Amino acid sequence: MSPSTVDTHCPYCALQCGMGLATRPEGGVEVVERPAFPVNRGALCGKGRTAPEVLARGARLTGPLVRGAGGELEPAGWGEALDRVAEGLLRTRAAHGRDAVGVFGGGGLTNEKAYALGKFARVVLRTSQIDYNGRFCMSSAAAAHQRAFGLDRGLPFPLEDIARTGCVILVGSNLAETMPPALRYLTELRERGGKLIVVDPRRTRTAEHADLHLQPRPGTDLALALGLLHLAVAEGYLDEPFIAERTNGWAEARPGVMAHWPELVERITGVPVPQLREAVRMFCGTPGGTSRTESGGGMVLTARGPEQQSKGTDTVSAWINLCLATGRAGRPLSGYGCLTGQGNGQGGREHGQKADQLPGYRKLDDPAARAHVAAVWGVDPDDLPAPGRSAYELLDALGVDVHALLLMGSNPVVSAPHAAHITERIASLGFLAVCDVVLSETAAMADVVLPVTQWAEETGTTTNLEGRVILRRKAIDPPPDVRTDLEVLNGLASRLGWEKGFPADPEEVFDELRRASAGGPADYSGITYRRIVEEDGVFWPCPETRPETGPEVTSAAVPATGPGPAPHPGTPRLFLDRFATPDGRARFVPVLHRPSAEEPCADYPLYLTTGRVLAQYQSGAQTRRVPELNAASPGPFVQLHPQLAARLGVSEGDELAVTSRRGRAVAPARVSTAIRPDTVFMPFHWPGEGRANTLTNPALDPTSRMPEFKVCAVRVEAADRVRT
């Protein structure tokens, strides 16, 4: 790299691909490859390559805005804007109590910002009402991880291990469009002789790479996993020694598995029994868990498809049970993993944005955890609030129990389920303040909009889907009237009576985060900015090694100085010796298939499922401002099978009205054999009449509180013939 090039990372998905930013002579920066970073080895998708375009003045906010007397957003100075936010929060608290003030964060915030936001909510505002949009990302997988393994990290192994295993079952993930640089690991897997099974109701670009594509009805992944395990039992693929030595609960889980025989599973899922048998043989190889492929082993990787369901936690548990029963967990080149979606979806929930968690993945209702974190923060543990509402429940309470909201890095007007209802709830607030880099659809509704820096204009850490803590480094200065989120929290805290405790320097915040996380499940105490740079990221857990305690971590861990043991190396691979449960054994969880919260009926005869497209990201607030990406994906569409199109009398490009019990969306038809005849698909990146989340069902998983984004009942009609 030249002296004018800064090593950093992409601002989008959880791969956090390495890239360089080179300064242009005429100003600004351009992206250059960073081949040495192991995750993407220089490869980037179009979103990463064009990310600097959102830094341009025409695409982003460049100064604070406040709601004027005439009802319009008007330019303001920082002093006025911060004063208004502080006054709005104080006024609400005085009128309605502390829990009438809510905080909503984002999975794209750095670890430092997520940590500071959680601390701000609980120490300054003393509200329990904080959650973040990462609840909509992988909370079901996180809950299932905790139940089975005692610890949640998206992937318990590095991405490089995927290419070396024997077989991968990829469930509800379209890597080719959502994380294109990761597709190389599946390509390398097949080149080495391994097998790829893709489970998806659509024949996506990823499914086209599969050795076997299973195409179940939306919402039936749980039955599919149970059926595969039933066949593994029947055909002699159980790893009895592994079950006996390293797990608990198989006897309790087995009856539910045996109740899902192949023919029943075919009726539920629509996947033919011969395909079920073929999948089990590919995954299990030979009996006893000793696959004879080049490298052996097997992995199940899930994403939003099976997780964004009202039974998502149980669905993931069923896939984990398949791994445990066949000995494909807790061993090299084997295991279950979740493909985290948002850029810092992993770190964002580890350090305090989530309603029930404190830094270090500690539980807010654990007295020891409260005592440890309160000591770091210098407050009384009894002053910390109890756990609050989950993300959708918090948004649903706006204007009812929660009357003011500080929102940072999220756009629920587009991204929340039952989005028209949530938009109404946001509009009913007494006060709304939004920190964002662009004037999103949600920011446009705010009383105060605070413009904040972007990835290239600030330094901070994120944690990618492998659990690798990486460092985004500042490459350029922001516009003069733009501040960092940490500066915003510093300014608000001082106005609300906290002159200390909220520094604006990210490394100072990270050092406090290390102390707060020390000894917790997500222990970062041994990680420093210097180590991250020198080692291309450090995998947590990484406790600090101190001379007086050996490898153990004390609650007051600080950087070691002088002679002593070498620093902890980090943990790229979890569970090889023991699981993170009290007895070191993984736990089977008994589960049974149940229908989705909403099944097709006479009035709504089709399934709707939603997802992403290659050129756009999440709510599109940033990518929709990039001309190249808009040219590739200019707007929403409805994908439907030719049989369904013929039955409806519509053709490619015709405007279709898709209606659910919650509302109506209109978008052009895209006719394709890649989707089931009983299912339609819509991407969720756009607002307006094509907003897919107008339709989606907010039914919540009872454990994770994840909404059922991935399946609901709809009817589809030509827009010019729509029913009234």
Ligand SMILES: Nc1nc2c(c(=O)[nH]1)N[C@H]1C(S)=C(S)[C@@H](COP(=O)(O)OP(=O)(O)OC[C@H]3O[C@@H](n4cnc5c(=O)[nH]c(N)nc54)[C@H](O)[C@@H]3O)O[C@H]1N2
The other form holds:
Amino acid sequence: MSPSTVDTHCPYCALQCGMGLATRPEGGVEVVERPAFPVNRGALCGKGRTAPEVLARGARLTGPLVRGAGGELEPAGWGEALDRVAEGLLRTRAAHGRDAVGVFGGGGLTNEKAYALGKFARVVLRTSQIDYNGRFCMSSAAAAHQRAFGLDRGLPFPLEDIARTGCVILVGSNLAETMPPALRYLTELRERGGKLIVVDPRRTRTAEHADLHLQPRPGTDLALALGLLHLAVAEGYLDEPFIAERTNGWAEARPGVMAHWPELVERITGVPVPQLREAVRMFCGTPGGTSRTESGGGMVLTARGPEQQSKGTDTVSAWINLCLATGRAGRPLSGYGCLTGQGNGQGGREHGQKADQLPGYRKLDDPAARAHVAAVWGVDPDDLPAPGRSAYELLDALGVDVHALLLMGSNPVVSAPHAAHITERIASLGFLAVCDVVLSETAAMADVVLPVTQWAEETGTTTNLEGRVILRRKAIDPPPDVRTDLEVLNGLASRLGWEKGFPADPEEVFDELRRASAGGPADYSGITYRRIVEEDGVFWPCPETRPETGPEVTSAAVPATGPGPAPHPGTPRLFLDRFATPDGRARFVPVLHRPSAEEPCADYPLYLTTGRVLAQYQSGAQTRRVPELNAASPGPFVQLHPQLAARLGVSEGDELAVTSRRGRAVAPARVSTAIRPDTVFMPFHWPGEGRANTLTNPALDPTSRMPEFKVCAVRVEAADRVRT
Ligand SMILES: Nc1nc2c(c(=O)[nH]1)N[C@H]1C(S)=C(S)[C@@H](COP(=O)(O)OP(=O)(O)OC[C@H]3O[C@@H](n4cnc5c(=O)[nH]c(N)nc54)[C@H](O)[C@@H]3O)O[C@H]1N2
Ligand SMILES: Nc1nc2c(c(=O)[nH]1)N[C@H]1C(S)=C(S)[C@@H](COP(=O)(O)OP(=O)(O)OC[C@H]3O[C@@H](n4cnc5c(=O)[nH]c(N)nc54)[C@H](O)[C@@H]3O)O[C@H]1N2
Ligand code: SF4
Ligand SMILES: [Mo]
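Mind sharing the form predicted in complex with the ligand? What's above is the form predicted alone.
Okay, now the whole complex, with that chain kicking things off.
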């Protein structure tokens, strides 16, 4: 490492790959390998490698913009821009009340930003109307985690454990494209003799690595998981001692399982019975669940495929039940985990930008939690608002009873379900302020656009999918007229009467976050910037005081800091002795299969499912500005099976019109045997006529309020033959 290289992390996904940023003599930075960081050991995908290109002036915002009298966005000074935002928020509050002001955050924001944004909403604006895009991401898995284990951390073990278990069932994750360096853990698993089962309606690049690929109809994972557990019971794989000692509720969950016999499950999912049996044998190994050695054990890992459904929470519960009943949870090298998505998808849901949450993963409706956090914030607990609406419901209320919005770190014009409707709602706002690094499609609609610094230009922590808190470090100065999100909140708070309480220094914010989280489920109080750097990240919970019965210590040596007890080592592995429920036992949740909110019919005979491609990230706001990534993935497409293409009389490259009950999108055909003949797939990274979210169904999961991005019913035709 040269002296001018700064160790930091990628700005994009939840893997938070370690990278070095080397200052170039001619200015700017370039990415260099950081092999010592354990998660990715130097490997990066193309998005991470090219991330510095978004730092260039041509790609980004370089000064504030305000909407002028002529209706155009015009350059303005920071003073004027911040005054306009403060005025817009105050005016709305005066006219319509506190809950008429909304705040929308993002899972890409650092812990410090997410914390400060939540505090700003609750303390300065005193609005209940705050939520964030993480609701669209892993909220179903989070809800199911809470129900079963009493705690939600994406992976309850480090990624390295995946390589050493016996069998992994990977459900609806295309990590070969969405977290490429993590594929290594699955390859290692198979090299050691372990098995990989992939569940995906498409034969993805990830599924190509599987020993067994189950290819169900979209939206049928709940039946599939119940069917596998039914077979596990029938074939003698129940772990009765584990069920008796470590769980509650099996008696209540069992009847639903027994109602999902193999032939029924084949009919619902389209997965043949022999494949179901093979999957159960691979996962459960020897009967009786006795294989718990290094080569035994099993894990179920889910991602957005089964989660982004109107029954996502129950679906994840069904997969967790499979783990619990077969003794594959709460033990070394076994368990259920969710692969979170955004850079700070984990930490972003712990520190208070979620509608029902206070920092430290505390609940906003818990009087003790309110009292603790109010004391840290120096306010009266009674002044904290109640829980507010979920992300889609908040966006749907814009212009109805929420009339001003402060948006930080999301681009819902592209990424929200039923996007044409949400775009109309955004347009009907009385006032919109957007903080972004680029002029996103949503920022282009704002009354005020505040340009903010990017990852390489600022310092802050994120929490990766393993629950490892890591530090992104500043490597380069931002352009002169760009500010950090923390500086923006500081400037707005002072205009709204809060001279103190919103520091712009990230470490100061983190120290307050530590205090606010102390004693909560996601306790960060023992984590410091220094420890993160010295230990390659620290896993929460990490209380400031040493626990009486220490968890297994597997992180790097903990530095001794003077006299007194040694600091808490952090918690790489959860649930080995007890689950985080009041009685320490995991809970089975009884669940039954149910159809998706929209099933194919005569008018809309096909399933549409949506997701990602390797070279683009999310709404594409950042990656569509990188030429190398655009060359790899220039635009939207509709993936369809050759049989379906033949039936429709279309070929590769033909423009297809895809119509759902909500609208129509047009994109070229990509014909491939990798997808089921009854299903088409579209990536969601682009705005305009190929926008997948014009079509998607905002039906919400009743528990997590997650929209059904992964299933809706559509009609597909050659675009030139469509009557409009
Ligand atoms: N390249 C890239 N990487 C990313 C991102 C990105 O935008 N681009 N985004 C990041 C974020 S925020 C996230 S959340 C993660 C998401 O990571 P993933 O969850 O891996 O990504 P998706 O492509 O949304 O969905 C995964 C798979 O689910 C399958 N699927 C669709 N419907 C169903 C279903 O009903 N059941 C099952 N079992 N599978 C189904 C799809 O075919 C797809 O292959 O990726 C992160 N990494
Ligand atoms: N059809 C369909 N739709 C989906 C999904 C799907 O699978 N299918 N997946 C959903 C999922 S899992 C997710 S996570 C969402 C994501 O969708 P979005 O919420 O739109 O996520 P991004 O595109 O990452 O938007 C982040 C915005 O914030 C900006 N930004 C980045 N860093 C910062 C920062 O530090 N500060 C500020 N102020 N701005 C910043 C970026 O430039 C970008 O404009 O999409 C959801 N939408
Ligand atoms: S896998 Fe994720 S964190 Fe790693 S380089 Fe790619 S986008 Fe960045
Ligand atoms: Mo996500």
